[in-house]
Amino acid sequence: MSSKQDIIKNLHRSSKLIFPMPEITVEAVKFDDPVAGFLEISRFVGGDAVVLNEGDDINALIRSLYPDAEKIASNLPEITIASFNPDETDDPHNLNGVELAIVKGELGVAENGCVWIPQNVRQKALYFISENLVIILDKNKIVNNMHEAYEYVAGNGDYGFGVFISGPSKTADIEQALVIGAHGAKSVRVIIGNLS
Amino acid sequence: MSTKHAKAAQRFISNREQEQWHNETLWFVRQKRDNMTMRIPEWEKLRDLAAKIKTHTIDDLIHYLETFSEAAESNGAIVHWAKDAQEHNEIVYGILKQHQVKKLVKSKSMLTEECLLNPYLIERGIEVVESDLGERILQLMGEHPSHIVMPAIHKKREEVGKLFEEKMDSEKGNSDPTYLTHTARKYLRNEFLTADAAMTGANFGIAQTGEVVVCTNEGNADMGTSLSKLHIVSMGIEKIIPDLASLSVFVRLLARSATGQPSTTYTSHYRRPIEGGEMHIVIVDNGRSSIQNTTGRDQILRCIRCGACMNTCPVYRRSGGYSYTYFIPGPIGINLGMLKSPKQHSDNLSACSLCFSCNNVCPAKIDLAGQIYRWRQQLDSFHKASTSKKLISQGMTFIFNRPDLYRVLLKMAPLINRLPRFLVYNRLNAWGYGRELPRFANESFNSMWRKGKIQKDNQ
């Protein structure tokens, strides 16, 4: 007999009338500006956001937030400050040194400051390898809490990899005190603007 | 008749310093986390759904198996199944060996602490590299983990500083958590870009669409897993839940009730092997199964690994994890042990006192002490109860029983008070260890009831 049918055997069938999935219906926290909440609980993270006005270049605008950063890489056609892009390369390994990536991130959520972000780059060591990381946010795209965002999850498209990012990189493990910069990114900013 | 707890407790808190350092911390942690929760008026509903949809997917367990495993192989994942911690490591082993790994980074991932896989591993030439920079501590100085989640709570950062003198090439004499952090960063930045494979822990398995969840805030899970082409996913089976719309409770419960923290830095969701890649998932029982068999205990198969009710266990806070027999410490430790080798364990059960808050916190609802105090009622089955209590037991049911002698006792008590100190405080009576006992009342409540002493309140 295999482990599997060992296992299966030796666990009793179920009683579903006496435990029934509950439903799951939440009245959760809402917020009534989410950019606004959003805001916040990013910089409570660690992460600052920062609105894109009407009008004003997202380029300079990353420039003016990594004044000195050389290696850049992103494979959004808009970002021209990007110094080469990481899908051309084959191996993950050719990405450590990058000093900043700009990514889109497809979905916000206020309550915890949150970004969604289904693998939209050929390496996703990309997201997590960068010294820094810039995420671009559809100011239209950001939802009250987790139960939203996985509503949103479930119901867009197949992903073999997807992530919820929400601030730096960072551990407590010597001490309980608070260092930013474990493994992944030493910052990160999410840029909210209106993309649609 | 100490435990072997009592007695491990006493070695820890020998140093005063340390030890009111480690309860003020896990004190703070639960602080955190009750600030998390007053901002989440639908908190005590959460706990209640996540009871309620744990303890249905325990229940359906093989219906969600089967689901999550023919989601999993049709993402193109490699499913295999590990029916005690032996075949766990072989599987792994056998992966590993077939793909020639020398090195294998790991991130987190209490399970294969269970399985004893790294000395396993060790001992058959791969070198393993735990990643989480607590258990990378840990692992230089040859230690385990003390607590779930933050495992090296018991080091100092002069200890962290030292360690790191010697293996990362650190500054003299500096201890400071950042620079020490960020010497870790570098050191570990290389293990990545050399390891040939990459092995994490399951926080949650989606029966729905075959994913495996991980929660970290280092990052160290994705470093590892989207550097090497090969993901080994280690998962018990009570790690499944029907679909993302459970997982949306458990997200928000899990690092709330953890750490204090709106969320982890990363959720990150592995449905499909990396271009080019394998993904392997490890599906254990190692005794899950007896306990999803035993109405009642079933329920600590509900526990989500988030360390809350530790950090809220003042036995815990003032005893450390080492002193418990099990890997596994506090409240969801002491049941744990207990379901593993009640023999082996039982002397874990001393070190509750029965306060019930790990209950109220518990972010799955697990009736922890509940279940200790049950436990408790079965020591003497196990020929594990307190000789001495038992006599005391034998002696109340004599007296209670005899209610004139009863009485003549009653009367009679206030004399100890009066006793030489050495009478009371000795080594027969361990009560009168660091505390002082009441005193004996001179007249009892009911003689003085009869007397008419007691005034009936008639406001």
The other form holds:
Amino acid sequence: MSSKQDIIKNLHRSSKLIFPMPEITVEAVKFDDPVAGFLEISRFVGGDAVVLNEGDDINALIRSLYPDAEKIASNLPEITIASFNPDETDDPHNLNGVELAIVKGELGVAENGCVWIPQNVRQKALYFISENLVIILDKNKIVNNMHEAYEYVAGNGDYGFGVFISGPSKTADIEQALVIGAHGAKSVRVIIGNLS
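Structure of the form predicted alone, given the form predicted together with the partner chain:
Only one chain is given; partner chains and other molecules are left out.
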């Protein structure tokens, strides 16, 4: 028996009162329209979200948002404006200088404007090293809150790596000076469309 088990055993033996675990009910935030909530909160956290309307060209939309970007990385077959496929590089250092990365998100959360992204590119550094990040998200995959998000993540696959991204990278010092894009993407845009 380990010393930790000995300590726990002694604590149980010396305890006079035993209290049952309380029932905890969480009143999580709910939205009448999770997509509208996601759009609003995304802007609040420093990012941006736009809706891709039926019939709109996603490549034309992205090009209009980033007209000067030249080094564009994406492994998505529908993204034809990409200048290279990041999955073709063995060394993540080669991704340095990526002006725009376009990736697919799996789940959006209206409560905080974040998107769950399992590793769907070879080099996960792409999510953090690119100057600008565009996340493509199905409008039918937006949940109300993090409780629902964690339920989804726990029940839909075995992820080796995944990350929730909410807006561009941010940091604030003790003087409360907020810096955007300090250690990651300077801008994050989510394009929400009917992708099912």
